[in-house]
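Heads up, the chain below is alone and in the form predicted on its own; it's given as structure tokens.
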Amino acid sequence: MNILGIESSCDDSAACLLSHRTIVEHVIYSQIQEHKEFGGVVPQIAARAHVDRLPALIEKCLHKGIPDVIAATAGPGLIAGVMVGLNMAKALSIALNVPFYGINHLEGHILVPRLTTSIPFPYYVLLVSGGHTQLMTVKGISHYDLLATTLDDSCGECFDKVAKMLGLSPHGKEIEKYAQEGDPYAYDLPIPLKGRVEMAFSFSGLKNAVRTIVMDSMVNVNNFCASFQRVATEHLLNQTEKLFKKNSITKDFVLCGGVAANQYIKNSFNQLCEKYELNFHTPPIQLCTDNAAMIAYACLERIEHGIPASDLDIIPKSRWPLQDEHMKSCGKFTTK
């Protein structure tokens, strides 16, 4: 079975042809240059870039094989961008007379580790990205129990904003690059929610502390990035460890999402899992950030578990929690 996956939820345009569990073709266009002068992602510019770039990416995949199924991100994400990919997928579904699946972007992130590694259900997952910070139990396809989420900002958004405040390119990966040459204990930044009993995440206070320091004094960028990265990671570790201290229902833990591409964070969680004798998993770095392979793979999992295709009147969603009731059945949502 060939599945064509399309991703357009934010500022990466991507297409992938997946043949069963083999990636035949996977192409991504990053819109960094389009948004650089604005210091962040501009939704209208992102949507226009998807319109310009996606057709060529899709065509490259179609040269490698004709799809039996079309899948596209239906949300959550920037609504204009999601709409572009979703409409292209619907048009292809009609033109090729093949089924169409609208896929939850978050489901793509939390399932794609199973594409490259045999991970049984259930497993714990920490999804850390530009829009989400969620700790969940993945019990099976469409059965995701939310254990903890952010009270305000996401981890990825905080990394991006801190990079911007420091005058760097507004992308979290810049923090990791400069942190490699810095002292992680040079700056005394507050660890969010320290001492709190219940599991939760929060990054607004840390972001505001960074803003205050940067506004009031000159900072050593390398040392500051290293200190911020350490504190943000300690917060993620502290809240996740609360789960590990309880009676575990699984021996598998997955770290996924764009922030999971950070090697420092990845190594820190690997050590935490070793402490609690858990199997640590994370996708290959190219499958951590937004990509179309995860959309195609989530579609494959849904097909294999007998979940029917989506209606063509499915609408894009800017917000789409994995715990929505419709996620447990066919995943349809329409204008009706």
Ligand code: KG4
Given for the second form:
Amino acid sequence: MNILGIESSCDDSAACLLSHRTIVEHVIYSQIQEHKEFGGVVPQIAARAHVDRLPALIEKCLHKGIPDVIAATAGPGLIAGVMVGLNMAKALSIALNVPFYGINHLEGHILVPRLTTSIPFPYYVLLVSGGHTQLMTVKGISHYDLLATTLDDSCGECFDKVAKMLGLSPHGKEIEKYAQEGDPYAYDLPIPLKGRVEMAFSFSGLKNAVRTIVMDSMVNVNNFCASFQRVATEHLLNQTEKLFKKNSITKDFVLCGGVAANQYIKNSFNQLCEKYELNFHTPPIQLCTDNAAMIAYACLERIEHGIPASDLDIIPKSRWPLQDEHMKSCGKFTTK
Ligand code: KG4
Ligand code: ZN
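The form predicted on its own done, now the form predicted in complex with this ligand:
Full complex below, order starting with the chain above.
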């Protein structure tokens, strides 16, 4: 079975042709240059760039095989961008007379590790991306228990803003790059929620502490990036360790989402998992950050699980928690 996956929820335009469990073609166009001068993703520019770029990416996939199923991100994300990919997918499914699946972007992130490694259900997952910071138990398809989420900003957003405050491109990978040459203990930044019993995440306090220091003094960028990266990571580790200290219902832990591309964070979680004798998994970098293989793969898992195709009148959703009842079917969720 060939599945064409389309992703357009933020600033990456992507298309993938998945044949059974093999990626036959996967093309990603990063719009980072289009948004650079604005210091962040501009929704309208993103939507226009998807209109501009997606057809060629899709065409490239179609040259490798005719899809039996079309899947596209239906949310959550920047609504105008989601609309672009979703409508192209619907049009293709009508033209080719094949089923269409509207896929939850977050489900793509948390299931795609199973494409490259065999990870049985249930497993714990920490999803760290530009929009989300969530600890969940993945019990099976459509059974995602939320264990902890952020009280304010996401981890990725905090990395982006800190990079921007330091005069770097507003992206987490800039922090990682400069941190490589820095001293992680040079700056004393507050570890969020330290000493609190509940399991949760928070990044707004850390972001404000960074703002105060950066506004008041000249900082050494390498040392500052290294210190920030250490503190943000310690926070993620502290909260996740609360879960590991409880009776574990699984031996498998997955780190995924764009921030999971960070090698320092990956190594830190690998060590934490070793301490608790858990198997550590994280997808290859190109499947951590936004991509279309995860959309095609989530569709494949849904089909294998016997979930029927979506109705063609489904609407794009800017917010779409994985615990939403529409997740069960991905069927009808219209304005009617
Ligand atoms: O999953 P993703 O590509 O898009 C969303 O679904 O949001 O995640 C994007 C986030 C951005 O905030 C980006 O700065 C962050 O992932 N990110 C990183 C790294 N690579 C991407 N953060 C820290 N270190 C990295 N190497
Ligand atoms: Zn994402």
